[in-house]
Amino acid sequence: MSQQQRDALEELIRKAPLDIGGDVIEQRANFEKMLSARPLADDVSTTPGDLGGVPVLNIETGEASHDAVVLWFHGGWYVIGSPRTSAGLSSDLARRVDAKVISVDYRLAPEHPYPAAQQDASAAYRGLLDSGVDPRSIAIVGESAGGGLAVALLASLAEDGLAQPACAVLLSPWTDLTLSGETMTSMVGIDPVFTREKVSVRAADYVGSADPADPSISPIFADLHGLPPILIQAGSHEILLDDSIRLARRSAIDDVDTTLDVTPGVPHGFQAFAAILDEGDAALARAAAFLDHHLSWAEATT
């Protein structure tokens, strides 16, 4: 694990044109340009589709058998991002698991505030079940806002008595839109790009007229009983670190099989830089092992 790699990544992020608190249209374009500039690997194919009335991007790698399905929720603070901006990361993880990715193109705020994204997440999952896919062959993965959305979805499934997927992986999930986590302020300056003030702009966009403490908006406050095994990954240099730590505590109290995996000295979204950061590659390897174990275990018990 190279300090030089970590320093180079943080410098790269600091110089990026993204201003999370800036004009949303401009930042969408900047984010798209940043994360879509590098072409996908030669063996990756992407096909637009529809799942439960929600647009999705089907992402497959050449050698995958696709017996397992990863339902993916992209990051972007609920206002930017798309399945394409996360396709490099999602295809990298899927290749390691030998699975197909279905990445959900949920509606974005501020044009579509809460509960639009949650409605889309629920419709996509129900659509996957309605298509005949065994829930025991499904893993849910969410990154940042998509991680919070994934937890909210899982909690709603438990409330509605619907079948849970085999497991879930949450990459630096944003689970508290009240922004009350200690690291929301203590990590300012250590986190190379995000601040509480900028994140609060995006939180307001998503929450709209609702209560940010609503458990379906901030699942850190939800009843998590009945959730499948979850792996939570975070970096120690991010303002969302406390969102991950407190989610792990909440889920453990609610009897969820929970693994908290914090990598020291790395920023938010570090797994997306696995090609240039040893820690990112190692974190994805651990995530893949977790997915493999729980998907294989579910298959073996059918």
The other form holds:
2 protein chains.
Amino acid sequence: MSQQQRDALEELIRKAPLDIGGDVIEQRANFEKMLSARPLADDVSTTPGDLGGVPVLNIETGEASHDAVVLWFHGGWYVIGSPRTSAGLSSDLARRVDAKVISVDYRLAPEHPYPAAQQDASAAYRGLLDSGVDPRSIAIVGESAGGGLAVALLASLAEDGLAQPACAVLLSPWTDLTLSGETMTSMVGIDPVFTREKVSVRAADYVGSADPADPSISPIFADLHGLPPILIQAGSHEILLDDSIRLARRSAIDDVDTTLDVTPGVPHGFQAFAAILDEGDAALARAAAFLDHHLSWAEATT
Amino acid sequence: MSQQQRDALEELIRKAPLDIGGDVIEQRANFEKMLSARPLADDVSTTPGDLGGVPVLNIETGEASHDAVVLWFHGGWYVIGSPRTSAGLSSDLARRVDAKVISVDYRLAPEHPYPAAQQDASAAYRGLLDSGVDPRSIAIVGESAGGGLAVALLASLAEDGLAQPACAVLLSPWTDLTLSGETMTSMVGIDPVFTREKVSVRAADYVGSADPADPSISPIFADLHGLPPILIQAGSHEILLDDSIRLARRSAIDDVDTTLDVTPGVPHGFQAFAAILDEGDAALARAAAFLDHHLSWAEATT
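Got the form predicted alone; any chance of the form predicted in complex with another copy of the chain too?
Below is the entire complex, every chain and molecule, led by the chain shown above.
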């Protein structure tokens, strides 16, 4: 693992034209532009679809050899991002586990505050079950805000007595919209771009008139009994580090098979840079091994 | 993984004639008797030795095919246990990584309070380096009190600028002798045998006239920068759960490659019961994979 790679990535991130505390419309355009500058690999095909009435993007790499499905919730602090902006990362992981990704285009704040995203996540998962997919062949992956959304979804499934997926992978999940983690302030400056002040604007957008400590908004306060095995990955250089650590604590105490996997010296979202960062590649390899271990599937009949 | 196995193990542990808060001499005898009732596997050979002036037990399984060494620190709340009482577990892990174990017979409290054990741990590691073993082929493993001892050793190596080993595996480490973890009280009754009250007797034995918050005694308060990759394993049914979680937090924040791996529904020391508990077997397999990944070694020349 090279310090040079980490420095180059940090420089790239610091210079990116994204100001997460800024005007939403402008930031969405910037984010789209940044990510569309990195074309998808040649073997990736994307097809818009619908799951339980929610728009999704089906992402496939080559010919899937089995019927496992990764249900994906993208990041973007609940206000920006889309299945397309995270398709580079989701297709990378899809290729590593040879599975199809269905990436949920949940509604964004501030136009659609809580519980819109949560309703969409739930409808998409129920739609997937209704389509006849065996829950043991479903894995859930969420990045950042999508990670918090995924945990809240899993907790709601447990509460409603619905079948859980085989496992979940949470990449630097945003799990506390009260922003009470100590690293929210102690990591400022070490985290190359995010600050408590900036993300508090987005928390307010999503929370709307609800309580930020509502367990459906901040799942570190939720009852997590009954969740499937979870892998939480984070970088040590992010203000969200305590969101990952406290989620791991909550899930461990609630008798969930829990793995917390922290890569030192890397920022939020480092896995998306696997092509230029060995640590990102290694982390995705571990995520893929975790998914392979927990997913069961039938061979595809083509 | 079977609920039946977990119930049987819990019953076994509850009925064991060990009262960790009781008279030390009596508990040492009980512990020896309990563990000697489980003979070592036929392929295990143990040879007493000396490392840096500290007595050790060399534990080998079959013919080691390479020169990697696992330096082992047994558990027992700093007052009971020995390389022999933990040889079942240490030889099991040794066999899985095909490495030799050198288990340190550090001095015990209350006869030898802090810093005796710490001095012995340090002398043994330095003795191993002096014997010419490449630090990249050394892994450190510590269980319970031995886990806390191991982390304190690694922090002292960093402070003294000495070569770190390749990695460390910490099995339910006791990292906070101020006993401030919330699970110290919230897990009472869920943890089948240990209570804050009982282990506070042992903490007092080890701390002696020192400060329990001294980072060399309670390494969750230490500066952990410079430590090698660490894997922390714990069970969710133990009062020490927060000791593992807070160690993971400290090491992650201090830029250490950190994995926290919590197995639900199992008690302190569950890995020692790998033969009768699938979860123990699976956890040791993950620990072995971690050691294999991080250790480098030369093929043995026999």
